[in-house]
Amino acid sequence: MSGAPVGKVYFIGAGPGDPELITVKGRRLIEEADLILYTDSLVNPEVLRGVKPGARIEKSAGMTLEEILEMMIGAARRGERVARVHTGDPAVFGAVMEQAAELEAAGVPWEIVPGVSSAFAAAAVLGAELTVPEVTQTVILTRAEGRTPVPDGEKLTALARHRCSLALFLSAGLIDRVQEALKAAGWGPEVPVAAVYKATWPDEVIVRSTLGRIAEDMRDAGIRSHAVILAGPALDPGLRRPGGPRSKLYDKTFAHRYRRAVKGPGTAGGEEP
């Protein structure tokens, strides 16, 4: 085996559920892979269509980290290409670093291929923009504290005091705590909150609500897991109206390197500094 070529492991973001919401590169690497390990509890198996003859497909939901690593390292040392397929985008709650650290220690090359996060898929199905001018320009991706603690300074109440858009992962079963934390941060009961169960899947469920009612509405809908919770003033559907908040990007009075401003009464028409 000395001098034999070492294969490579690709951590591939499969997207939120819709099999068309995977990158062209991600799909190509799955089709070329010799070994495919996918998180079967979350990843739509339709993204595995088109694998090459003889490719081995393994479900990882029931495996331990050690079992997954043994399989990946063994395949790579045989010179094989490995597709480690994660839900959404591997950079967000993907448990990638603990795998990558062991691959590096074993001398196995690896690469991350980004995917569409379920947070942004949820925003898409809601028809929402999370960074609305004059409302908020910040999005916080986080989770409620449960069995897994959060670092000091990242308690949900502290983060919510920014009054920006919040995208909460792994928190559907903790919605009562979420509600209490946002109220403690000074959010009123009328602030828009939505929960999207399995965004972009055929059995997707959308709950549009408010902070005052979200826990009750999610229970009524039977949502306890596999949901992203989005909260904040940017979710207000009333913002989607003619004459509502606008960015400067397409404002005729705002100049930049690609467009001259239209001068008018009270407008300078100069270039952006």
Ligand SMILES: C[S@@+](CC[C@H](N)C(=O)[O-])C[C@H]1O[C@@H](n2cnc3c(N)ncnc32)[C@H](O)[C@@H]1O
Second form
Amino acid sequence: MSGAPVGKVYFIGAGPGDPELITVKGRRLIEEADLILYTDSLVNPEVLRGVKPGARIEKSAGMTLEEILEMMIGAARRGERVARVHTGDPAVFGAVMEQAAELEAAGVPWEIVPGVSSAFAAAAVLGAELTVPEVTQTVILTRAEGRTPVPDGEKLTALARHRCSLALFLSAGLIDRVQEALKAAGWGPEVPVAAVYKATWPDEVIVRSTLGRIAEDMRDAGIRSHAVILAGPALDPGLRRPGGPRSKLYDKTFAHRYRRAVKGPGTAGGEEP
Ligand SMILES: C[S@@+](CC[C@H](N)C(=O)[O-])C[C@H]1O[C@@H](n2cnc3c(N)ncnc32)[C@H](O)[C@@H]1O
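Having seen the form predicted alone, could you now give me the structure of the form predicted together with the named molecule?
Complete assembly follows, chain above in first position.
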């Protein structure tokens, strides 16, 4: 490759669907790209508006890893910029590492540009905070075990024993299994569970339910794929009330680097909560 110009591959998070939810950097890189290769199963083609004249747009859902790599490496070796556009954020179930490893071996530079994951888009459309003070301070992003196995120690029942917020990808078709796993972890039938199909798309469907009813409610709504399932006590809409759980962040008695305490003990210095 001596002397030949080498392009670059950008893995770009397209966000969940709403074309306004891609980053400014992601949009610019798509506009500047010579080749745009996008996951047509879940990326909204609206995010590809404004590509430059002559740019090639290819869909990747029907391609194998080898075909994708051949296309990207070929373009980069011609000195082209490649926008490899993934749904949500590439770091979550994005299958990015297997692509990056081969690009690296082929001497092709690459970079990841983050995006809004569907887990956070789903929380947004539900009006939910996943880390509610004194309820849970932890979110687990995972999937139910289906044809793709999960490592030992990451079975859903074991994870659910933390009683934190769970964001489940690729699991809508396995909702019966999810229900059983959470019950086996000791979750009661009234624990809030929600499913958001195609969050932020025009045909988005939101199902707010409970552990006891979620499988039936999702079936009634016809949701079997393309949905994020959020579960856990933080989703309880009853928490959203005046005088409900509050963080220390704006607590007037709690001092931190950016604010003195008005009264009370608080803590001085250090990180804000
Ligand atoms: C291969 S994973 C990709 C996840 C993606 N990287 C992300 O951060 O959202 C595909 C799964 O993500 C979820 N997903 C992606 N986009 C979605 C959306 N707009 N609404 C609901 N779920 C979505 C679904 O669980 C789907 O089965």
